[in-house]
Structure formats: C-alpha cells, structure tokens
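Okay, so here's just one chain, in structure tokens, the form predicted alone.
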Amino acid sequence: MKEILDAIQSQSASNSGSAAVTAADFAALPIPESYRAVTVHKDETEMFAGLSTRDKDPRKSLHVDDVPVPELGPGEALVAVMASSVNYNSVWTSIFEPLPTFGFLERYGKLSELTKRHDLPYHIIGSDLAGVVLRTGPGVNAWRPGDEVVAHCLSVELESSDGHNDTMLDPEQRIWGFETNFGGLAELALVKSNQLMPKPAHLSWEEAAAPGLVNSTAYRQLVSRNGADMKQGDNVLIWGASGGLGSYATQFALAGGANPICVVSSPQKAEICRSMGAEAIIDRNAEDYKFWKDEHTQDPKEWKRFGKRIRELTGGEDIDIVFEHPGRETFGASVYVTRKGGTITTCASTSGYMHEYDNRYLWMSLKRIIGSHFANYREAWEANRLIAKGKIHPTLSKTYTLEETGQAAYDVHRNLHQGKVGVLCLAPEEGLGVRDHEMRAKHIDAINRFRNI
C-alpha cells in the first residue's frame, strides 16, 4: 500500500513541477493481496437485540479488518481511496436497522456469477470516496489508472428498459456500500466505472469525498424534475438545515433564488444557516415545538403554531416545498404547513419510517407527496459539476481516521455533528490533493464554513 500512496503523493508533486506520474506508472503498481476496511460482521447482527435504537452503539459493531482484494470484473474500477465520509446509511448498517444489510448482499449475490463476490460474511461499508483509479476492467474506456475521481453511489445493471429513462428506476438499482459490498470506508474500493466522476480540483481529498451521497440526494429531491422541481421565489421548508443533507438543500435553495425556511435544533446550527445566507430560521428546541403528545398521538395545535411562525417569516405565505427527511416525528406537521397545491418531498425517515398525517390536509388541498431516493446518473453528475464550479460547497466539519470510523458513526447517530464528517483512508493527513489553488482561494471561507463554527 505504501507504493500506491507514494505514487499518489508523487502525482501531487508533479503538479508543482516534478516529473509527471503516468497512467502506465499507476497501471504497473502492484496491487496488494489485502487491504484495511471498515466492516460489520454477519455473526454479530443480533448483538443489539433488545436495545432501543438510540442505545445501539456503532463503536461496538464497526471493525477495521484486513480483507482480500476482490476480483475486478468487466465495467468496474479498483480505486485507491484517499478519503471517505459517514452517511446515515453507515449508521443504519452499523446498528442493523431497519434490518441487517446481509440480506441485500445475499440477494445481489444470486444475480450472477460476478455478483457472488458480494455475498460474504462481512460487509465493507461506505457510500462516498475520493481517490485515484488503480485498475479498470474490460470495457472501461472513459477512465484510466491515475485519474483522480470521486464516486457516486448508484449501482445499476440496466438490463431492463425500466431504468433507461431514469436510472433510479432500474429494477436492480442498489446503493453501493450499503446494498453492495466493497464500499468506500476502506483503503481500496470496487465500483462500477459509471459511478466515477472527476474530483473537483480545488478541494482536498476529504473535502471532495464529503458531498457525494447527500449532495446528489438533495439535488434530485429539491432541484430535479424528478423531485420538487424548485423554482425562483419558492418558500422551501428545510428540516435539519445545517445537517449532512439539509446543508446542501439550503445551499441549493439559496443558489436557485428560493427562500429557505431553515429548521434547526440549536443556536449554533442557526448560526451555520445564517453564514450560508439564510435569513428565515426556526430553532425548534428554543421555540419548544412538540408535534406529538405521546408516542401514539400528534398535536394539531402544534402544527398550527408552527405554520403561524412560518408565515411570520415569509410575509404571510405558506410553504411551497417541504424538504422532508426526519420522517415520523415531523411528517404530520410537514403536510399541514404546505400550501394548497404544494409539494412534500421525502427520503430517509431518520426518526421513523411509519409516517402519520391527516389526509384531509393533503387530499382536499391537492398537495403532493413525492418519494425521492439518491439520484440518477445525470443528476449525480450535475450535482458534482456544481461542486466543481464552486457554486455549492462541501459542508465538512470534522475528519476521523479509518480506525475512528465507529466514533464518527456514533457521533452522526447521536446528532453530535455538524454538516458532514469525513474519514481519512489512505490520506495521511488533511489538506492534501488540492490542484487548483487559485480557485480554492476564492472559495476558502465557504469551504471552511462548517469547520469555523
């Protein structure tokens, strides 16, 4: 692994005037027999039996193991991972909710001889990466060894016509590193080559790895025609507006001329939203909103109080679009406060999947609920392009070592983080991998926004 890291570091030096490292040099690098990776184990899926979701501790279930390098197949690429990040699906995997991911791997393993590789007694997790291509399989023409890349997490087969208009509708659509093996929280990763995208040149490895999943998810859910199709002037209610997903929705709303109404849970998180340019902010804890009287009963009076507060911030207008991802805890309120003919887009359901709402406020006011999941190929490219052009910025707040991934997942699980948390894989330290220093200087305050609060 040292030879690989040395070559990547030499490539960085070549951009400063040293001799260039060629694709042939990278292709000639020996691939080790094994590598370090963050895993969950199939024989430990019952370790949290009887515990509440909150009490399940990712630090106990996530391991850093030496694992064999998988066989490279047609249309695939082996990538040296310099950095990755933790998403909520990393948390779900680590606490085996809503069910262990090994069922996904077993089903995928039955698809073909090649996919059998994924059905293992361990699951290498992680749905983001920034790194360097080491090898490409047969049929890969767009990428070559030495290319600096990020990867989106959409894995599809595209053998059915169902996915040809929108790749997210492919019957064999999966999320890499969650529903497939060989994910990005590791020193090496196996991806389909069509997951690869150019690494933004002005960002470090850890900054480039952070946006992937959440940035693309927010783009489809809010901006794309497959989601809310946001337009200028829309009032957009964004739950968790300073978090890993909400922070990108807030940026998209501001960049697109919409009016984000940012819901947060602390003064510190409110300040982050202000630093992004948002003005309408609701601190739900400070204003003590309690949408549920008890575990089974919601409180419509609280919905109305919430709606009144929104109108105070919008000049009397209701919400055009709700960017919904908490799920059960907030969904009834989200449906209520949306204007007549408005849209609630939903994903994730981090507070619970069984949503309850009063259908009278949906049906009689002609509101729409749109389910949104990750992004198709084009949407992922568009979202990455906006990062590369400096229109949208990473929301990285902190990085961990690969060995500390359990703590990183714990912090996300317990909502102790801001924005996104990164993980250094092969990168020995932060700040490496920047190629365009001039562009970086123009955006350095925005790049560091979540680190400085």
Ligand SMILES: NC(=O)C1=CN([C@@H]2O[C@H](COP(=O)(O)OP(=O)(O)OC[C@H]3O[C@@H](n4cnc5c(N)ncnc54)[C@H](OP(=O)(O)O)[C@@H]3O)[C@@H](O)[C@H]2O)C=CC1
Second form
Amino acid sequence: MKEILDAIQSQSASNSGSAAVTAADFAALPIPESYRAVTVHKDETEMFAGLSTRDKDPRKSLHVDDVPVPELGPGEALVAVMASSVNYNSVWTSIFEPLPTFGFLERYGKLSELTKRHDLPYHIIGSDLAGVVLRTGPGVNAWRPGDEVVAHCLSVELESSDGHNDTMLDPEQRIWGFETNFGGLAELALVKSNQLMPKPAHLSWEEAAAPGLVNSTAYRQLVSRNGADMKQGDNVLIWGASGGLGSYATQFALAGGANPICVVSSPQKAEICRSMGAEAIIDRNAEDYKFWKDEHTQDPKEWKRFGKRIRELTGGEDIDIVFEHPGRETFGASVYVTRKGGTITTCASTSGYMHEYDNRYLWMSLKRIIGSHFANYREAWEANRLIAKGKIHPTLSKTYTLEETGQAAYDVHRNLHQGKVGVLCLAPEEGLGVRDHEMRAKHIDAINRFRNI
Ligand SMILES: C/C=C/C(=O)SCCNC(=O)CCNC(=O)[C@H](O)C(C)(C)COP(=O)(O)OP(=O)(O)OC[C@H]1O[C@@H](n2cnc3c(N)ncnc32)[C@H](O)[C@@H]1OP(=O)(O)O
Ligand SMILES: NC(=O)C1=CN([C@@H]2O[C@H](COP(=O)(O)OP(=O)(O)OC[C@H]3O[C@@H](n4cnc5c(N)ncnc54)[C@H](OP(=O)(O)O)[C@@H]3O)[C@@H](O)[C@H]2O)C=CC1
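We have the form predicted alone; now please give the form predicted in complex with the ligand.
And the full complex, kicking off with our chain again.
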C-alpha cells in the first residue's frame, strides 16, 4: 500500500496530475493481498435488538478490518481511495435499519458467478470516493491506471431494456457500498467503470469526495426533468438546508435563480444558509413547530402556522417545490404548504417511512408527489461538472480518519454535524491532491464555508 501511496504522492509533487508517474507505472504497481476497510459484520445484525433507533450506536457496529482484495471483473476498476465521506445510507447500514444490508448482498450474489463475490459475511460500506485508478478490467477503455477520479454510487447491470432510457430504472439498479460490497470507506474500492468521473482539479481529495452522493441526488431531485425540473423564480422549500442533501439543494436553488426557503434547527445553521446567499430562513426549533399532537395525530393548525410564516418570507406566495427527505414528521406539512399545481419531491424518510397527509389538499389543488432516488450517470456527471467548474462547492465541515468512521457516522446519526463529514482513507493528511491552485484561490471562501463550524 505504501508503494501505491508513494506513486500517488509523487504524482501530486509533479503538480499536474499526469506527468510524473505514467499510466504504465501505475499499472505495474503491485496490488497488495489485503486492505483496510470499514465493515459491518453479518453475525452482529441483532446487536441493537430492543434499542430505539436513536440509541443504536454506529461506533459499536462499524469495524476497521483487513479484508482480501476482490477479483477484478469485466467493466470494473480497482481504485486507490484517498478519501471518502459519510452518507446517511452508511448510518442506516450501521444500525441495521430499516433492514440489515446483508439481504441486499445475498440477493445480488444470486445474479451471476461474478456477483457472488459480493455475498460475504462482512459488508464494506461507503458510497463516495476520490482516488486514483489502479487497475481496469476487460472492456474498460475510457479510464486508465493513474487517472484521478471520483466515483458516483449507481451500480447497474443494464441487461434489461427497462434501464436504457433512464438507468435509474434498471431492474438491477443498486447503490454501491450500500446494496453492493467493496464500498468507498476503505483503502481500495471496486467500482464499475461507468461510475467513474474526473476529480475536480481545484479540490483536495477529501473535498472532492464530499459532494458525490448528495450532490447528484439533489441535482436529480430538484433540477433534472426526472425530478422537480426547477425553474427561475420557483419558491423551493428545503428541509435540512445546511445538511448533506440540503446544502447542495440550497446551492442549486440559488444558482438556478430560484428562491430557497431554508428550514434549519439552529441559529448557527441559519447563519450558514445566509452565508450561502439564502435570505428566507426558518429555524424550526426556535419557532417550535409541532406538526404532530401525539404519535398518531397531526395538527393542521401547525401546518397553517408554518404556511403563514412561509408567506411572510415570500411576500404572500406559496411553495412551488418541496425538497422532502425528513418524511413522516414533515410530510403532512410539506403537502399542505405547496401551491396549487406544485410539486413535492421526496427521496427519503429519515423520521419514518409511513407518511400521512391530507389527500384533499393534494388532489383538490392538483399537486404532485414525485419519488426520486440517487441519479443516473448523466445526472451525476452534470452535478460533478458543476463542482469542477466552481459553480457549486463542497460543503465539507470536518474530516475523520478511517479508524474514526464510527464516530463520524455517530455524529451524522445524532445530527451533530454540518454539511458533509469526510473520511481520510489513504490520504495521510488533509489538503492533498489539489491540481489547479489558481482556480482554488478564486473559490477558497466558498470551499471553506462549512469548515470547522
Ligand atoms: C443514494 C442513497 C440512498 C439512500 O440513502 S436511501 C435511504 C436508505 N434506503 C432505505 O432505507 C431503503 C432500504 N430498502 C428497503 O427497505 C427495501 O429494499 C424495499 C422496501 C425498498 C424493498 O423491499 P423488498 O422486500 O426488497 O422488495 P419487494 O419488492 O417487496 O420484494 C419482495 C418480494 O415481493 C415481490 N413483489 C414486488 N412487488 C410486487 C407486486 N407489485 N405484487 C406482488 N409481488 C411483488 C417481489 O417480486 C419479491 O418477490 P421474491 O421475494 O419472490 O423475489
Ligand atoms: N434516495 C436517495 O438517493 C438518497 C436518500 N438520502 C436520504 O436522505 C436523508 C437525509 O440525508 P442527508 O441530507 O445526507 O442527511 P443529513 O443528516 O446530513 O441532513 C438531513 C437534515 O435534515 C434535517 N432533519 C432531520 N430530521 C428532521 C426532522 N425530523 N424534521 C425536520 N428536519 C429534519 C436536519 O437538519 P436541521 O436539524 O437543520 O433541520 C438534518 O441535518 C437520509 O434519510 C438519507 O438516507 C440521502 C441521499 C440520497
């Protein structure tokens, strides 16, 4: 592993990202037999039985193990991971909710001889990476050893016609590092080559690894015509506007000429949204919305109070698009505050997946609910391109080591974090991997906006 890191570091020293060490040099680097990876164990899926969701502690279930390097198949790439990030799907995996992820690996393993590799008693998790290609399998022509890359997390087989219009519709669509093995929270990762995208040159490894999953998801959910198809002037209600998804949704709304109405839970988070350029901000804690009277009964008066507050902020207008993900706790309110003909687009249910809303407000006002999930390759590419062009910026707040991933996931689970939390994998320290210093200097304040707060 040291040789691999040395090669990547001497690439850095050349400062161009390509000259010092050639593709042939990288291809000739020996691949170690094993590597360190963050895992959950199949024989521990019952360890939190009887505990409430909140009390399930990722620090107990996430391990750092030495694992064998998987065999490289056709259309695949083995990547040296310099940095990764924590996504909420890794929190779900670590608390074995809503299901242990081993069922996904078993099902995938039944598909073919090659996919059998994924069905193991340990699951290497993680759905983001920034790093360097070490090897490519047969049939890979677009990428070479030595290429500096980020990976998006859409894994598809594309044997069925169903996925050939929008690859998210492939019946064998999976999220890499959640529904497949060999994820990005590790020193090495196995991806399909059609997950690879160029690493933005002005960012460090950990900054480049941070946006991937959430940026692509927010792009499809809000901007793409497969999602809400946002347009200039739209009032966009963004839950968790300084969180993982929300910090990118807020940037997309601002960059696209829309009007984000940002919901957050503290003055500090409100300040972050303000510094991104948002003006309409609601602190849900300070204003103490209680959409539920008890576990089973919602309070429409509270939906109305929330709607009035939105009207105050918009000069009397209602919401064109709700960017939903908290789920059960907020969904009734989200449907209520949407304007006639407006759209509620949802990609998650952090607070519970059995939603309740008053359907009269949906059908009588011709509103639409759109389900959205991750992004196809093109959408992920476009989202990454916006990062590479400095139109959208990473929202990395803090970086942990691979050994500290349990703590990093705990922070996200307990909502103690801001924006995105990064993990250094092979990168020995923060700040490495920047190629375009001039462009970086131009955007440095925006790149650092979420740091150390
Ligand atoms: C990028 C990041 C993303 C995120 O962070 S997202 C948040 C994290 N993700 C989650 O929380 C989602 C976790 N996944 C799940 O909870 C489950 O994954 C699903 C609920 C999504 C699906 O459940 P399942 O049991 O895997 O799927 P079924 O489709 O219910 O299949 C079970 C059997 O039911 C059959 N079936 C499906 N649809 C129908 C139908 N309409 N009529 C009759 N049968 C049906 C199937 O074929 C299959 O059958 P057979 O077991 O024999 O293979
Ligand atoms: N389908 C898909 O493709 C994807 C789905 N997801 C899912 O989306 C969800 C959010 O992910 P991500 O943004 O990365 O997570 P984060 O935890 O980084 O951000 C979510 C934010 O939502 C707000 N929030 C949480 N719970 C509630 C609640 N009960 N009511 C109101 N607001 C709440 C919090 O902000 P505040 O406290 O400031 O209000 C929190 O910071 C997760 O469930 C994740 O699994 C994520 C990415 C892709």
